[in-house]
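The chain below stands alone and is given as structure tokens, in the form predicted on its own.
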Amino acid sequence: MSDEFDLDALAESFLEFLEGEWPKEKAIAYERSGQAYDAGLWAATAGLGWPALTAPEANGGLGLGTAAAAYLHAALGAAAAPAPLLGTLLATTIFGAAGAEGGHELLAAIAEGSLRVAVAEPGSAAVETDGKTVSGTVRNLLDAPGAGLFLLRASHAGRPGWLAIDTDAAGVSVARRALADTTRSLGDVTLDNVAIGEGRLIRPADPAALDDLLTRRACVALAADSLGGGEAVLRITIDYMKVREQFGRLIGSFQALKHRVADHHAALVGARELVLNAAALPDDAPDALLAALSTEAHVTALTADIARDCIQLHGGVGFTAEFSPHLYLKRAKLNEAL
């Protein structure tokens, strides 16, 4: 399958499911949950086939690319869920480019939702190993809390690869990290002499070119959940602005807040384009990376503004817990930072 498929439709359904599933207000009361991610949810994107997307078909997946993945982030990032659905793009992205498309037996547990995955980021530092055990500390790992599969860069030999970590294995430890953004998790994992299982130490035939392909990917994903986002609470805005009075007039009404809300849409509109066409570039385009490198730096820190000034939009009630402006705020900050 290819993304031939019907991407508008596919997006329509991903907003479409989110808006029901995961209101506003649903949203809001997770805050407060302290959880890594919503059970609920993840249980009804994975009977939706939303795992799936970029999976190989030979392992049950849809085989769509990176403008499918696209599209579900921002729907992810628009509806604020805590749905870790990046580390399944990126395990994916791994297992297909090591040539394990084929058969691996973790992408079709990968691809089902029943295996969620927490992976290194790209050029960050290996963990050594003999092939046999593995020990060292991986700090910083997105969706590590709530993980059963840590996909980690290694070095055996002198040479660079990637190793699958069971996540309740015997001496693997996750210490827990606190953000702002609770729509997320971060973990400092812990290795202590744990073995490694048959078939876990996965080589590449090219690390860099992969850590390219990662990096890219990861970053439209990231733009485009930002895009979303920045969408999402620009509406909510607009929406709030058509009934709150002030001085006996609706605010929408005032010229000066027309403006700032017309500058915003239409950096929006760029933004989008921004994001379709580095989405939309073929993986071994030359200019690939930096097209998803440039729009990821740009559009993250245009909707964290965004955010910021929705919050000032929204006057005294911007600043409580009980609107939602600020879940985008902080979720476009930690955008911007990863």
Contents of the next structure:
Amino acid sequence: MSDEFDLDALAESFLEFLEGEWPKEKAIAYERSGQAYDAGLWAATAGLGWPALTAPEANGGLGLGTAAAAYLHAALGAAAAPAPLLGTLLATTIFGAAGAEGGHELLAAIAEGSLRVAVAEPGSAAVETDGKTVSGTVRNLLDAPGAGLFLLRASHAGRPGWLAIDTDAAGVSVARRALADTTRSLGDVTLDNVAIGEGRLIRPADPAALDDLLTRRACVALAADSLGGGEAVLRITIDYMKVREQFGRLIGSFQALKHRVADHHAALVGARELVLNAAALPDDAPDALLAALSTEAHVTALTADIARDCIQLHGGVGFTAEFSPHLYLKRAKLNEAL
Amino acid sequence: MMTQTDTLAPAIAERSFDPISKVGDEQAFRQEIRDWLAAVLPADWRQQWQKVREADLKGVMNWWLNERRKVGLATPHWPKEWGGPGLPFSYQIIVYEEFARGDAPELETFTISLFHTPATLFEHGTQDQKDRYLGGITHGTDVWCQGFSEPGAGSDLASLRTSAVRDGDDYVVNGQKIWSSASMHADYCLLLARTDPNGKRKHDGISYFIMDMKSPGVTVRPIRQITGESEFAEVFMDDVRIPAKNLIGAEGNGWNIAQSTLSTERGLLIFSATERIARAFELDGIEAKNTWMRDVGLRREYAGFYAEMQAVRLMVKRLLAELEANPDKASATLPTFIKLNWGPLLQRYGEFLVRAEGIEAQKWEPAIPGTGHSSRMRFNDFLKSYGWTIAGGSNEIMRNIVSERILNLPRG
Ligand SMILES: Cc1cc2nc3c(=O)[nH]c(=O)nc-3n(C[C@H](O)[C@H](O)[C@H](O)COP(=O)(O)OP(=O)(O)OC[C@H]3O[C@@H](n4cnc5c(N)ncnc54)[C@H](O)[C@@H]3O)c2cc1C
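Requested next: the structure of the form predicted in complex with its partner chain (the form predicted on its own having been shown above).
Starting with the chain above, the whole complex follows.
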């Protein structure tokens, strides 16, 4: 269980692996690939057991909680990694929630990384179902184009729940919507009389509590992703300011520039405290949701603005796709909008 | 594949248009341009042009330049002697105002051709150079680019290292330029190169050339931008021979001449830019009336941007009034204040729209040529704002100019 894990060591291993597996050059080249996610990177993370992080131990998972997920997402953000693990976190949360039925067979596949999941936003509109089939549209589903399973909000007999739908089931179609942030993907899902399989309608015992937990975890993960991204893009920028010369000086020696990165750095130190605090609160802490929501709002906006300034601090090269700051800006703006 | 004649052919114009004949009556002149635009420009030109790919870009740009030419407005701000309509300044303003109001395509590929090249040659070119090169713009479709910046010389342009060595009747040029807008389409380049590496100051010893982009030894490599497009490129020069008659002004006087080139960005060009955004700004608010304009916080932010936008427009109008009264007496500082307000404002407003429109603004569509900074695709416009905050003197350089040269604060 969580206590046995040294979270710092875990965090270190996430970062180290991605630095090797997904260096800046790969991130920059990937931008043009048109892929929904990087299959090689996904397979590598699955090999390391990352999708198993938050899955219950009974289903082959590690049973870790929000804090471990935060470290994982901070590392993914730092690398601008196209590995759709947010859906994995939320799916394990839904299936792991007390009272969920029938998730077990899917959980094993999710934990081993053979099944990627796109999960509808908690609180978003539900599709109506009679329990046997379902029709409807879900717009703007994050990571839908690369997923094998959708977890959609459903309403059955006036009760809220979640529907697990195989993306290749008859009647399912996904229209991909290109994003500015090419490290993730988005799609509109249409369900046309799709049959609902045995145990695929999940009725949590306390849907509102599950929504809160999902919201909390999603917020912490997005805030962590932005924190990692903000720290990384600032580091890249500071490194550049230490080598770029104009007027016979390193541009990092201009106060007009170094004071700005000093402000950004100080703000990120605060942001890190917020994320760690929000991530470490127990799931049932009364302020867990508020901490997550406020942290997400603050940190995603902060990093978006830092990344915006990092392009400016780079000058012309920052405006090219051959340098990486724009990847962070685009990812940060999407995090802010989610 | 779109060509200028098939898909873009507008509804048959019911009559011919001649705005130039209305000079003397501003209202009639304005109305004629409006009527002409309404008749000649397909209402859905933006949708059509969105399908235009890099290879066809010149086709649509040439089409629009030629349509303008038919009514005497290819080079609306040029004097008669060089093939322009010789409009009084107040009429030139009306032209750009109406282009903005009527959403006429921006001739992005021809920016240097229409503004920087004449600004340079009018003042410093030989009769021969003017005769030879201006005609290619007034009568043809010559694309010019500006080869100033180098990998090592951006903000510190004067440190440029591309060398030009006299050899008989030629100069032999070696070096590299970067960020040269439209250079992959260009016929000619306004080139700064060092003819004397031993000048006292780094500004000395720079000379100004017209380089034929088809010369042997010129290689152009487009650079992919964060918007996904490639509007600028690197230009490599490997023993390129430029005839000595293509030197503009005196050898070693390039730095001063470059100031004339850049001064063109301080008049109708910035006016056109701000008027176009002002028009887009109005539409943004109207189109959002059932969405984010219903959000009190966002509406208030929008209103704040309105005031800032107006402040810049008023500064620009004052500048134009001064230029009209006497170009030599126009404020030297106002253009700096305008740019320092405008670039950051455009970026913050672009960011605001991305934020206000939520997930929809995160979606990516191919850019639309001819729409400049108001493609109205939120993310694209937001990203393009760096063109104003980095290019042509970055925000930071502008602040140095204000603080050190205008406010006389000590140099850091
Ligand atoms: C969209 C676009 C179009 C362009 N088109 C052209 C073109 O057609 N032709 C052409 O020749 N060039 C063009 N440029 C180049 C442009 O002029 C340069 O990018 C600009 O001068 C900045 O130079 P740089 O990119 O080398 O950045 P750098 O000068 O390396 O600047 C890096 C950072 O350091 C800051 N900095 C530099 N010096 C100081 C200082 N003294 N004090 C404080 N801060 C400082 C800068 O503001 C910036 O934030 C274009 C650029 C862009 C982005």
